[in-house]
Amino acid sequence: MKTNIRNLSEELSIIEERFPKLRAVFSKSGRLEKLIGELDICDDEGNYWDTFDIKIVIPKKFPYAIPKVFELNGKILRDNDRHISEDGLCCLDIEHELLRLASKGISLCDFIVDKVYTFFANQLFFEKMGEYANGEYPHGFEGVRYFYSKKLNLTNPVIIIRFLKLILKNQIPGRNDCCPCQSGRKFKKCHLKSFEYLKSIRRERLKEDLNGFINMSVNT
């Protein structure tokens, strides 16, 4: 699978220049296991704002797994509004996207400047206007179907059932077909992108929406 990604050193040089207060730790065998360090986050304008203590733990499969972000100090509150367990883990997006990204190989340094950065830039912005910057997603399984109503332009449970259905058997419509949602449209015009992108997300992700979809019709 080709990836954008830089080499880890190039990747560790670039890290420590935009954010040197974060240290890489290895481990006996060279493995890269973890960043740890300070956070220092700035407004639009360069202005100063607040610093956290961070812990960035590298899975063994990276890129093609997803790091895990702690928050060591405890400034934001332990509360599911803030997008935070009581041991600090972060929860920097949506699982779907993050299997996304990882799908096609991290890049460390574009991960804490889009997803780590962005989310304790967030958290500050949440502390002085009493809301997300971009908005949030809601929790739980209600998250997963705002994920698909505006991600993916698919908002009927029965519609996105299919849709799963299909992805997970490897049935997918030919580029001139009649799109799946029944539009009458064809599927290159129509939903060929949510396939896309659906496709790209692990099979164990989509079987528990898929599960999700079935019992939100069946309790409707």
Given for the second form:
Amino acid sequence: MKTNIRNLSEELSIIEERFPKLRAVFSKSGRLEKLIGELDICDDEGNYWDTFDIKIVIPKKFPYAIPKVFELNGKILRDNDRHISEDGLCCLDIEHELLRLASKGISLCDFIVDKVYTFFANQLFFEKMGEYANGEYPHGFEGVRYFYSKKLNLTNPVIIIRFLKLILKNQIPGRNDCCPCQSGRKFKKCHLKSFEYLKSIRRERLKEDLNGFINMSVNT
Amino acid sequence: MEIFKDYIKNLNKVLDEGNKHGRRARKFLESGHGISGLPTSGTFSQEKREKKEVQLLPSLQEFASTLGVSVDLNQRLGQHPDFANLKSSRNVEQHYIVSMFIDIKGSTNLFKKYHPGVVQEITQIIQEVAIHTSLVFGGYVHRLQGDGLFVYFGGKKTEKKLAVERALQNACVFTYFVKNDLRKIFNEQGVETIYTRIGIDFGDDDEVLWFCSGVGEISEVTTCSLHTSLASKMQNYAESNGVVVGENIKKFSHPKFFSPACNRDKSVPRYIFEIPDENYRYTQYDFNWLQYLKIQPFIATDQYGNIVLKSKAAIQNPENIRSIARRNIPYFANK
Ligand SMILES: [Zn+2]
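Counterpart to the form predicted alone, namely the form predicted together with its partner chain:
Below is the entire complex, every chain and molecule, led by the chain shown above.
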């Protein structure tokens, strides 16, 4: 698989410089198992906000699988609206975005900067403002629908179901064919990017989405 | 760093004043007006010089309170309070100590641009920062050397490990000040910057003799120890804004912060001291002070790894964190 990620020891030395209070823990066989320690959050103006005790668990299939991030000392209220589970597992993003990252190979340092740091910064923002800086996904399947609409420009469940079936059967339209959304435009000028995005996501996830959208159209 | 804000303010006042008067401004000295409004810095007038205060400036005082330390401002040179009983006596006492030499270099360049009176005020403020910072970290300033200092850490009421830790904290906070805050000010003025070099070593109870050196009132309570001598010697091997420590220091800390000084520069000897016949070799190490500073409980780092002070008074304006926060859209799966 094509990847441009740095090797792990390089990554760890960058992480040590940027997030010096996170400590790498290795298994007996020398595999990186987790990063554990403190994550300080500071803003753009150089003001200190807060520190979280966290654990980043590295999956065996890393960098092609998503690390799990836990907040350890209960600083964030355990509440669905705070996007954190009872045991402190943080819901950093919708799974699709994370799976797409993983499909390309995850850089651990970028992951901390882009996904972990921003999550905790957003939690602090929420504490001050009572809302997230850039909205939030609705819980459960509604969140998936929101994602399809916002990120992939797909709102109609009938069309989404058609798309997912095509991808799962590996039937990808040609660039100059008509777009399967029946807009009348060429595929390359319409939903090609959305298709490519979905193609990069694990099939199990797409099947789950397909069932979700089928259930939804049956129920309505 | 935020904790030196008030010292920096004073320094900028002195530099502004110095720029106005130029290098040969004799009237500056004659008028005796000095630079007004500086609470701690010396001025040319005798009257103000006498009033020179030992107090920490507010920004550093606030830092000391966050650390929960009370600062002993009644220290006197050459008379470590824990060994003051040795003054004017012939007794000796064995007790561990951490010795630290802080050298401040490059002030000669200031004469190219400023009147000696201004140079004196500048070096005075920098030395004041060095002294005050040492006090905050529980150091005892034993002697002034040129623009620099000789400081002890530890004593009868302090654990060895803590004494070493405080010395290392002092070294990294002061070096950060010189390397970043001072550099910034001097760059703005187009002056070649000042830098520091620090040497630190630890001598254990059986390696340090405390005694009163000198005669009568011309005396000081001081140490006779290989490791005090080595600290001073190692300082000379430190690079600009570098800290070199003996292997005794390394033993009390995490090895990842130390690398043999010879790795940096082949011309630096690996052993600062050796007795080949006894197979005794003592290694000098470069101290990675920046990395050490980053893990201190009073320090935070931002997402790029820059140093930020964990200040209770930090302004938390949501607008300043919005741009980072908005890159996150949280989701909860209900699974
Ligand atoms: Zn389309």
